[in-house]
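Just one chain is shown here, as structure tokens, and it is the form predicted alone.
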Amino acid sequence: MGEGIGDYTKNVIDLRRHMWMAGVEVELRRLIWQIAVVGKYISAKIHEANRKLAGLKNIYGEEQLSLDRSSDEILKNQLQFSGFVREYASEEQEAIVKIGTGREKYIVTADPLDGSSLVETNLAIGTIIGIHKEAVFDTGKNTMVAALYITYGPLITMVYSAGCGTHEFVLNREGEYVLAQENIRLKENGSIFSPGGLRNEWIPEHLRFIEQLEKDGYKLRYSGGFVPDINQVLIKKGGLFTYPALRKSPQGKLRLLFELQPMAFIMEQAGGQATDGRTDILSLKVESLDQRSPIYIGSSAEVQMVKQFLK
């Protein structure tokens, strides 16, 4: 890495100056900083919304659909003349959407707006992105060069990884982002829990496994919201979060290609592991964009040990 680039006191270290400094290729850089400008956009867009709701509680449902069309939307429309992405596949479109000459290097994944439904009640929200090299139908592990997912929070942030460490950064007054954590690392145990979906739906092993961390003193931390809950572990640098195999829904509730997969990039990136209970998350084979998957992802440690519950 560059001179001074972990002297926070000494230098103000910029997204840009970071992917150069760590020698993200010249075009996966400029994507990854389009995505994060877009961010902006996405996050006027919310702030917008929010002014419309207050007090008019009627037209939450609309404002809430209003607001996943429209990121998706801006999402798509920066990047198609982009010139570098040749694809673009979101849980907002129902196929994959061609929207380059065909010569660009990548595709890009998109859930948009994860977590749009908590805007209401003003909650962290946020958007991920799976950027991929190659067709996506196929493990993570053959096709993912880098990810990334902005919180709309208190602060803006972005967390990325190009395949060289994981990263976050703030969105300052300026409106630059600039890097607050390098090559986050997570401990090999956490102290914190995220456990989706409903109690009386869990299967048995999912069960027996949960009271254990609660047997273990893990602490209960969930806000119904993807990315805040998977960005809670990273930034605290432990736990597990989990939205398990439930009995009316075997494969869980969240996609494989547009959530799960550039999570498990990051957090694998941070030390971290991420599981369906059997098998690593990039190492699942994508065979339609509908997807999903049951999540163990997180501190090591958890991981392997949902793997002996499960088993």
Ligand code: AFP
The other form holds:
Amino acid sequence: MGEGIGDYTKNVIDLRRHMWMAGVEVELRRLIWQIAVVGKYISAKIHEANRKLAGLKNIYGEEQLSLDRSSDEILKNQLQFSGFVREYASEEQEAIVKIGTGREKYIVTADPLDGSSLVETNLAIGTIIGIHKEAVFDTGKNTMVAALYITYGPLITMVYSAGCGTHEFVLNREGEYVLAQENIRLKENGSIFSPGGLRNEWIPEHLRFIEQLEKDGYKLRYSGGFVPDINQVLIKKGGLFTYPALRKSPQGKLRLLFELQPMAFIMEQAGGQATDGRTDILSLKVESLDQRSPIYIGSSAEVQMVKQFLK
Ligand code: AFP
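Structure of the form predicted in complex with the ligand, please, following the form predicted alone?
Everything in the complex follows now, all chains and molecules, and the chain you saw is the first one.
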């Protein structure tokens, strides 16, 4: 048997089996699985785009849609025929799109390809998904039932939570998502921080907080990709990602519905915290699709610390 194939009879747990063992309800299991499969198609699109960058003719020759728009098309089409999604909201769509009969159980929010401006640099990028039972214009605490992100890096990994812990999977050579680590738990504090935005645009309280982290010996880790930067805090089991209020944009840059709610759901399920500096991200009411919010997300000691500075 090839290396790793034989393990299927032993201790390799694939995504579907893990969700069944974790007690995730059947329609949600199937929906999460279908979205994870889209990660393979999006990854193929990224490689196709990079073929062009590598000076190779792209395989179809057609006018390439921008990667984030083509990723959005792939995702929307897959969800349209999933049987579980009545509405789809995406960073790439002007409004929420009705894609089912109206009787399906879930609403899916997506940032189909976050960090797409990094593709040409070959840095890691990602897909961010939120799964809601009720209308999305409420707090995440009231509407969210699951969240996941897919990281397109040296490996393709998928992290999900359906309210029963946060778990990481790796896409293996056979095209299966196999469990890498389950019930990831952040330590009380970490040793890395990701400071978004320009230093000279930070509000004074935020600058003082970052200077304290630097004084305390925290190491700066920032790629400019929200998904890999968050993933680093999760997999290192501690640290802090922030994209703060800026002088010119007091709501910061990142989108509450598409980017911050899913990551807050996942991080809280791993024992972390997520705030805008005063209020938990999942307690913020979503008023509009393009609503932005400052974000401090990661291990609890650093999140509690920033609240002292922003009081
Ligand atoms: P793009 O999707 O335009 O590449 O932006 C990525 C992003 O939305 C998020 O992934 C990063 O955390 C953030 O922007 C980086 O913003 P700065 O370039 O201002 O640091």
